[in-house]
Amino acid sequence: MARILLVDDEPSILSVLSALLKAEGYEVVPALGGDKAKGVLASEEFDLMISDIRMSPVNGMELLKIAHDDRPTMSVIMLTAYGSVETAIEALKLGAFDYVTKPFKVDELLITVQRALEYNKALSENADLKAQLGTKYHLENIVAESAVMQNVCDMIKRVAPTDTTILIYGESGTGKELVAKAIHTQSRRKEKKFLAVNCAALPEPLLESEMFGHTKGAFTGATVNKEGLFEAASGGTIFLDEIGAMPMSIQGKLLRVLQEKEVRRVGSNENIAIDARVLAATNTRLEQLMQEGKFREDLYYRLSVIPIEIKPLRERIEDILPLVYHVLRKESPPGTTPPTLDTEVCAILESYTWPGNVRELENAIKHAITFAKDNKITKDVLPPKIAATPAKSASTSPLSDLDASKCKSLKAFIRAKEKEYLQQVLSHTGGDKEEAAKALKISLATLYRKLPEAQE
């Protein structure tokens, strides 16, 4: 619930707002002045602050200087007569969110506190999402034991320090925003904003003002000038998710974007330069949606200047274990022992196809956490779904079905057998080798003499 700090000198305004206010279902804190305020304002933390401008002995714009200086996240919104338009316009040079005049419409003020209230989240979340980026979207947390992985983590690394336009492929679920946070912080640009807008979550006109932005009055509920990502993004970067869903005319537009670096908001007709590297997904091949005609192709070739593909988890199987037990270290609470796995599950969990990819392997893990008893995950406390998934053996895969010329020696098969069971209980241990050994029943010094073997 939103804390809103509503500040007049005049009880019967006061009133009237904080009934209005609180009926939206927001918490409000009634301040009688500007001096009762600056009391408020240095105990308590609020998402808005909505002030009078004209008030005696300490007036709106003290209020908002002290706002601006001891609260930066939080936003102002300024009410002032007819008469003193001039005065909030001040206001708004100095920090403020937007201005209401006296009298107000009510709808116009809800209006502009809704949009107040977002735009304080967007700053919140910039903020966190800036301090996760320095610790959760590094390239060491992107689980790759298979050779697929490998070579995308291997990609990252290339790209990364470029600018150059990356689309990535990958079915849902299977990590697409996660390798393009991971470009954006092995990259030049890692100080500066992420931004991520879902082409296929909003309808046509709001995802070309979310994009580009828009002026006041360009269409019915733009009551303030709105700068779009690419404006926001300046000097970081901006993803656009479901890229092959966007709409034929917002193409053209984003295309103008990439060519000539600069966006125009919806209702202006001005340009305005950006620097902002952009990053795409999708998870439908836009060879096929332009065959359709449902995608330009200049604006594919725009974007794939170099393509990465993210396998689907069931063409990966040696990441599902590593990934699992990833999962178990993340989920378990700091000093606490994770889970361990029944061998049974091992080979439910390796079995299973995994049609929502990481994503359902993550809710998979999530939910048998929860049920787990004795610190063990056992079949009976996997999702429905997945415990009924018969466990492959070695009686399902005949060597009759294999080309006996490709066939590996026995040597062979064996160490890539040792090898494979190597990583996953050092995955397992979270790299302890001395626990490694301990559960392998084998001497310290025999796991490093196995150790360079396995990690060729």
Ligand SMILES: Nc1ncnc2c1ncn2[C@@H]1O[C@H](COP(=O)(O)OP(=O)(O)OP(=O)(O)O)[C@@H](O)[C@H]1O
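Rigid core here is just the name for the largest C-alpha set that superposes within 1.5 Å across the two forms. Numbering follows the first chain given and starts at 1. Please read all numbers here as calculations on a predicted model, not as lab measurements. Compared with the form predicted together with this ligand:
Annotation for Thr174: C-alpha shift under 2 angstroms between these two forms, rigid core superposed. Superposed on the core, the two forms barely differ at Ala281: its CA moves less than 2 Å between these two forms. When two forms of a protein are overlaid on their rigid core, residues whose CA moves 2 Å or more are considered shifted, and Gln114 is one of them between these two forms.
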Contents of the next structure:
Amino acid sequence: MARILLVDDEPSILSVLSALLKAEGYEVVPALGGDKAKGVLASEEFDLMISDIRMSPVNGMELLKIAHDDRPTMSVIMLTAYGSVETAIEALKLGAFDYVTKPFKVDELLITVQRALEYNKALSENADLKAQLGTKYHLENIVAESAVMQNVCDMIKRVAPTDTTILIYGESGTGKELVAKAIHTQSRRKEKKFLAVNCAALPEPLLESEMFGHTKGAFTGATVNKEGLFEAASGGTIFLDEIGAMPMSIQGKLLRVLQEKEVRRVGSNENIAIDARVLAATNTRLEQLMQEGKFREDLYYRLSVIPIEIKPLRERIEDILPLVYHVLRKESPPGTTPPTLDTEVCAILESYTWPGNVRELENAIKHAITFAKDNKITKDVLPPKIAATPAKSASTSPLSDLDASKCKSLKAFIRAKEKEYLQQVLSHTGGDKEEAAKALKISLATLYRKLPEAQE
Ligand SMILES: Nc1ncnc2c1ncn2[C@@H]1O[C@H](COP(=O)(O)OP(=O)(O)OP(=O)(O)O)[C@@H](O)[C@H]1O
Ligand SMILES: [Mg+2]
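Can you now output the form predicted together with this ligand? The one shown was the form predicted alone.
Zooming out: every chain and molecule, the one shown earlier first.
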């Protein structure tokens, strides 16, 4: 039975909530006020803490910090007064699982509690698994060698179980849609639809009817009633791509939909309840659009509850070669050996600035595979623009960079080189891990530990 620590300085809320949670079969320990809770937290273990934020002398944020530092396996849900969303966001940044606004709807609270506990369970199972394999957390299909991409993966994992709106920012081709899909597939909505709409691709009236639906006769050409994507994605996720391009009039309507959780089809007076999680992406900074008067401030705050930023590839060079090997493996027919890269090619690929990011890298490698001779990718089969890039020698030799502050630690360098070699061997064996392990004279478990992505 899950144990819940319940903290509020209002006795009435404490007793109502306590009764409600007990009726659901949870073991509840109520604490009247933050200082009481602090004492209980120091001596007892809980699966979940539900805490009010505004209390004195010890407030919910302080409890959250204690929980974060001393009780890493306990989830925390914060209760906030309507209108203090900024504090709630601060709480999410400090590691709270989610927040519920007071006055709360019972169903909403119970679902959040259930999800927090499921998340908690998944985390401890994952910790066991990690301990067994000794590997870093790795999300399927997302190559994340760099610390910044590993952060993105951690964020995906943390936000997936919640229903919070996420705003994904990244230059073109950095993997925004991939991240959005990963959030969907890691969420409880994974069996339901993931529907994407590109806000830049449709003219205003079409975009509106695409998103919200329309009734027969609403406009010329509307010959039948049609449901919009918000309705169609019910139970699942709707991905609003290039949201920066959304016309102002539709932004207002979207804001209402997000607040009311209801849509009104174009031409109708009837509200239809919807349950679609909203993920949005943009390659233009919305802050800038807001300043130019092209994006509503209220919508911006509503959407960007949790922002995820994907850095351009040139700022995460460690990801380049792993992505190249990933594409080589993906593009090689099963049973064949993926082509190999020579050192010069590796250096060029790491030196090029990749303005089109991962999408450009994928295209470049597909191009190179087509022209590769003897199953080898050499400089002359790279797209000419890329082949013309002078290779920075620093990427192949740490000694050429004599700036000591920029040197990698020896351990980090050896690890990176080891990884590169493992990936090459794996690429030689056509992705056959057992064969690769045999060739390397290491066990399969060691291969997995050293190269978590091999487990895909
Ligand atoms: N970290 C990654 N690991 C593996 N594949 C990736 C990664 N990042 C991006 N990709 C691949 O690169 C391609 C482009 O990604 P995606 O379409 O998600 O980018 P995007 O940011 O939505 O691009 P755009 O701005 O052009 O819409 C896809 O084929 C995707 O699978
Ligand atoms: Mg995209």
